[in-house]
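We begin with a single chain expressed as structure tokens, specifically the form predicted on its own.
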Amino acid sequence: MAARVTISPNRMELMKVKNRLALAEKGYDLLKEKMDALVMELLNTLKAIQKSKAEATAQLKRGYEALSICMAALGTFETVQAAAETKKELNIDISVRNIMGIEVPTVQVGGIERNALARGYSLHMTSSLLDTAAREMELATKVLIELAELEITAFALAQELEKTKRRVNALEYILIPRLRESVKFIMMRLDEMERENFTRLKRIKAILEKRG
């Protein structure tokens, strides 16, 4: 009610308060349809976030069962020496790409799955199991990375959607109500005001009719 001081009730503030609600009504609903499909954005991001958790779990499994298998036949000393020898250089290209005015990363990284002559250990002293438990391995990290883009991209929607139902919340709940408020104050006091001037003019034309 406080707010109410300030509002002079002429028509020239109504047009200006009409004016205002609308277009405070207009954002709403914008920010309402964007709220709304960044919610579903965020679903689709977390379902493809779980199906990559679950590659990523099934593809380690593969890779540590491959790395074991080759610890017991080559040797753990051997694994690690030649583990130690691997070329570990990635190529990684971070790009940003948007949703719906928000900006993601998105990666590309060449390089991760190699042949045996890429990965830099001795052909001569190892096996094809350690090639195998290597190929396993380069799997599970592309994996991670992927799942890795996709969680970062969840982040930033779901600070992206806490923003936004903010400003929703605060154009439904305190803005918009206001500004109807507003409008009705002055609509009620230029009513007032007619009633009066009516009411003055009466008196008056009566005042005439008297002296005439």
Contents of the next structure:
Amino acid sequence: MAARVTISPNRMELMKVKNRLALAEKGYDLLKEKMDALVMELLNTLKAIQKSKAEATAQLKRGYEALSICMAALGTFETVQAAAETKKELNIDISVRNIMGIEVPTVQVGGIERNALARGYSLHMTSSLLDTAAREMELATKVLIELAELEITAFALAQELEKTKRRVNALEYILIPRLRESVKFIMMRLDEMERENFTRLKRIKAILEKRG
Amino acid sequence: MNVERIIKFELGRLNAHLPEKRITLKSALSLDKPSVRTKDGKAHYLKREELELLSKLLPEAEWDSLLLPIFISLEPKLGRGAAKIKGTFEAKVIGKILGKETSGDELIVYRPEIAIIRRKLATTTQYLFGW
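Got the form predicted on its own; any chance of the form predicted together with its partner chain too?
Whole complex next, starting from this chain.
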């Protein structure tokens, strides 16, 4: 192994490699914990996305049904005209929260459900069916904003998970086995040197005894 | 390649998302946009709904003692999937959420429980990596 060739087998080097191994193992344990936590966060977010998607689909269905009824009763042109007159402003507060260093948006939607007067279209030219359709669509917008927040969160978590997994794998399959191999190599080499030394001393002793 | 430097950098980065200073529930409730500054200089916002949930779980006299965000301490020595909640009031409030008995200033929670905590308190809890 390439890493083994560059190592000089002495006690100092053994100590250094052992320290490096301990650090790598600690890093591995912590990154594995982080990976587990990220998986849990991702699963939680995916569950929430599933729920939010079902909610959004149901709400959009209600919204389009109400809009169809409104168009049939009020007329397409009048409905489109009223929609054009509607105020297209939303009070959204986007802030950031941090999940293990990953910045994800937190969206707080305020006052999305407006009353008929606040919407901006003419009341005497429209009917309550338009109000119902508008309310249902406003609720659908709220659910869609929440869904968007969750999807961005899931995407960011998945990206970080991929990065962490790569680091954990590098430690688990490359660095830690290589360091263990190095420790083993140095220890074997030191044992070998000790045995060589012992034999040499015995041989010297035998020669000296023979001479004496 | 200096492997040690890379690992040390990674370990240092693990807890960079933690706040420089935690705030009490009482002060968080009084703020217009409750947030804390993290060690890496970013802002972490706390959701009002979560603060209101916490305020319902603790008597008003204890709002000043609960520090936010609550740390979920993941320590390899506890074993995989286990975590520790430190602090008397923090443990008490988490215990109430999980329906667990608490005594003392520590509470050990396990992975399914962490998932529940994070679902309910996504911004008012933070992971802490301890070694």
